[in-house]
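What follows is a single chain, given as C-alpha cells, in the form predicted alone.
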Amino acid sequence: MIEIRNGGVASTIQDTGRSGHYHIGMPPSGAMDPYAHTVANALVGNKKEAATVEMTYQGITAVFNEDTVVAVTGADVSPTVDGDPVGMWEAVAVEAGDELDMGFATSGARAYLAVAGGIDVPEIMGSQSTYTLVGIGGHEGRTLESGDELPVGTPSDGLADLKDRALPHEMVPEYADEETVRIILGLTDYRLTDESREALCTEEWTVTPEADRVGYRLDGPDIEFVEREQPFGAGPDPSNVVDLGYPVGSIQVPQKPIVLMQDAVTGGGYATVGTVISPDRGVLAQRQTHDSVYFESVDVEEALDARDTAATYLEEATDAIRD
C-alpha cells in the first residue's frame, strides 16, 4: 500500500489504454508518453501494461508501508527518499515507512512512478487508466488527492534482483525546449489555403497553457480556410464540417491547432487537417507550457517505418535493463 502524502497538480493512474471501445465513444487513455511508462515498469520486473503513476508539472508525495523497488522516469522531478536524492530511470530500493518526494518538472511535462507488482486498481472496461472527464478507471476515476491509499500487487521478480537496474544513459531521453513532431495532412486538409497549410508545417507552434491529456492547444500563426457555401449538416463556422470521426493524435483546427491526446473526444463537426503519428505523441506529451513545437509532414510509409523504428528501439531499451 502506498499512502499519498500530496497528490501533484494532475497525476493519475494509467496503464497502455483501454483499447477497443473507440466506436462507442470511449477513448483509450493510457500514459500520455509511452517510454517513459514501460521503461518504468521494466526497471522495477512490471509487464509494460501494469498500472503506474503519471504525474503532470508536479511529482507526487508518497509513503510506503512495505519495503519495496520504485523508478521515477520521464520529465525530471528530482526524487528524493527522506531527503536524499535518488536517481532517475532506476531502480530505488525503498524502506517501510520511507517518504518518496519529487518536486516539480524542470525538464519534461510527464514523470512516471512505476512500483513492484504495479499499482493494483480494478480493471475498469479492461484498463486501469483513469478518464477523469467520466470518472472511471484508476483511483475513484479522479486525480490523486493526499490521504488516498494506493494498493500495490506482488513483484514478478525477487526485490534483491530488481534494485540494481537502470537504463543506459544513452538511452535517457533529452526534453528540448522546441521539437519536431511529424504528422501525416488529412483528413479534410482540403479546407485551409494553400499558405495556411504550409504555415502549418513551417512556422512554430507555441504549447497553451490549456494543453492537458485531453488536447495540447498550440498557439501560432492565424489559419485561415477557403471559402465556401457550407454543406447540408456542417454548421456555420469556417472551420465546421460534416460530423466524422477524430484519429487519436488528429489536429483539430477551430482556428488554432488542438491536438487531440489519449482521453479526447472520438467525433465532432471541427476540420481536422492531419494527425500526429503515434511514435511522436509521447514526444509532444513532454512539452511544457511555451515550449515550441514544429510540425513535419510525412506520408504514410514513413509513419509505418517510424512506428516500428521506436518499437523496436523499447525493445532494446528494455532488453538493456534486463541484461
Contents of the next structure:
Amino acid sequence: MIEIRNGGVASTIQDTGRSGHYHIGMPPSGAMDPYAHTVANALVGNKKEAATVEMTYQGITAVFNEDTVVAVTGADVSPTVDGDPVGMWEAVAVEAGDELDMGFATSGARAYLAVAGGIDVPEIMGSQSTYTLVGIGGHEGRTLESGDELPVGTPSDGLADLKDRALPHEMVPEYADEETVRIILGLTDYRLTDESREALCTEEWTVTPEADRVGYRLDGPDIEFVEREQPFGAGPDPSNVVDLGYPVGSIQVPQKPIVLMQDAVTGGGYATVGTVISPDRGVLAQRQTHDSVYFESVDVEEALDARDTAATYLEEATDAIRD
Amino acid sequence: MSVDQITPVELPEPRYEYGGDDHVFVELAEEMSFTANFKAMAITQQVAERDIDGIVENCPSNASYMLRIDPDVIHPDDVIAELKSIETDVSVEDYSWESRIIDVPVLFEDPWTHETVMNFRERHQDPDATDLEYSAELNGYNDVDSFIDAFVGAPHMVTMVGFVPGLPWCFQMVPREQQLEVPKYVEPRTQTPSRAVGFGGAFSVIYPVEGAGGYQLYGRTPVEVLDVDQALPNFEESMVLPNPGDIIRYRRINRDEYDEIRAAIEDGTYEFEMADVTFSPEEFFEAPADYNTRLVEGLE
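Target state, the form predicted in complex with its partner chain; input state, the form predicted alone:
After this comes the whole thing, all chains and molecules, with the earlier chain placed first.
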C-alpha cells in the first residue's frame, strides 16, 4: 500500500487505456506518454499494462508501508527517498516507512511512478485508467489527494532481482522542444485555405496553459477557412462541420488548433484537419506550457514506419533493462 | 395528417481519410441527411458483423463514421478496401435494425437552464432573448410554445453518441422542410447543467454531466442518460442509455412530474418508458408522420 502525502498538481492512475467504447463517447484514457509509462513498468518487472501514477508538472509525495522497488520516468521531477536524491529511469529499492518525494518538472511535463506489482485498483470497462470527467477508474475516479491510500499488486519478480536495473543513459529522452511532431493531414482539411494548410505544417505553435489530458490548445498564426455555404446541420460558423467522430491525436480548429489527447471528447462539430501519428502523441504530451511545437506532414507509409521504429526502440529499451 | 414523404438523398462518393496511422475516417456526406446517417449505421453494423481482425473501435457518427485500428494487425489501406466493398453492398432501403423508442420527459423553461442561459447572454447571438425565444423566431414560430410543440411533435433519432459518454445527438424524424435549425452559441459556455436538453445545428442533445457546451438550451430532463455506478434499473448492461439508432420521444412535463421522477431516480426505482421496435428506413421514408405515430404508440 502507498499513502499519498501530497497529490501534486494533477496526478492520476493510468494504464494502457480503455478501448471498445468509443461509440458511446468513452475516450481511451491511458498514459499520455506510453514510452515513459512502459519503461517505468519494465524497470520494476511489471507488464506494460500495469497501472502507474501519471504526474503532471509536479510529482507526488508518498510513503510506502512495505519494502518494494519503484521507478520514476518521464519528466525530470528530482525524486528523493527520505531526502536522498535517487535516479530517474532506474529501479530504486525503498523500505517500509520511506518517503518518496518529488518536485516540479524541470524538463518534460509528465512523470510516471511505477511500483513493483503495479497499482492495484479495480478495472472499469477493461481498464484501470482514471477518466475524471465522469469520475471512473483509478482511485475514486479522480486526481490523487493527500491521505489517499493506493493498493499495490504482487511483484512478478523477487525484489532483489529488480534493484539496480536502469535504462541505458542513451535511451533516456531529452524532451527538447525542437523535435517536430508528425501529422497526417486530412479528415476535413478541405475546409482550410492552401495558405493555412501550409502554415499548419511550417509555422511555430506554442502550447497554451489550456493543455491537459483532454487536449492541447496551441497558439500561432490565424487559420483561414475556404468560404462556402454551410451544409445543412453544420451550423453557420466556417469552422463548423456536421458533428463527426474525432480520432485521438486529431487536430481541430475552432480557430486556433486543439490537439485531442487521451481523455478527449470523442466527437463534435469542429473541422478536424489532421492527426498526430501515434508514436508522436507521447512527444507532444511532454511539452510544457509556452514550449513550441512544429508539425511535419507525413504520408501513411511514413507514419507506419515511424510506428514500427518506435515499437522496435521500446522493445530494445525493455530488453536492455532486463539484461 | 401530413402526406409528406422523405426522399432519399443522392450521396456523393465517400471520402476515405487516414486519422494518423491508427484511425480511418469516412465522410459519407458534408450535409446531414437520414440517408447519410442510415448508411453510416448500416456500414458500421456490417463492420461489426464481419468481425475484422485489427478493428479496435467502430464508431458511427451523423454523416460519417470512424474506425480505430491496430496497424500492427491490419494495414489502413486493407481496411479501406474492405470498407469500399461493404459500401457497394449496403443498401439503406432494404435494411432495418432493432431499435428502441425511449420516453424522455422534459421540463421546458426550467429554472436551472434558465439561470445558465441568463448567465451567458454575452456569448449569445441575441442577448435580449432567451435561447427558446431566439430559436422560435429564427425558425418562423410566433411564440415559444408553438416552437416547443414542433420540438416534441415528432420523435428524434439518435444519430451519434459521444463528445462525452452518453451524450446523444438526435435528428428529428421529419422531412427536411420541417426540420428546426439553430446556430450554436457564438462562444461556448463554460457551464451547462447536467441533463440539460439543447439544440444546435440540426441536432437535439442531452448533456449527461455538467460541463462546457455550445448548444441552445431549452429545458432539463429529470432522467439520466449516464449512470456510472450502474445502479438504476435500465443501466445494468451499460452505464450509457442511448445507443446510435435508438429513437427518443421528448415529452413536455410540468414541475410536479419533474420532481416525482427525480425522486424516483434518487430512490433508484425509476424505470424508463421504452419499447423495442424494428426500424425500417423504407417505411419511414414512405410516410414519416404515420410511421412516427405507430412508433410512439409502442410507448402507450
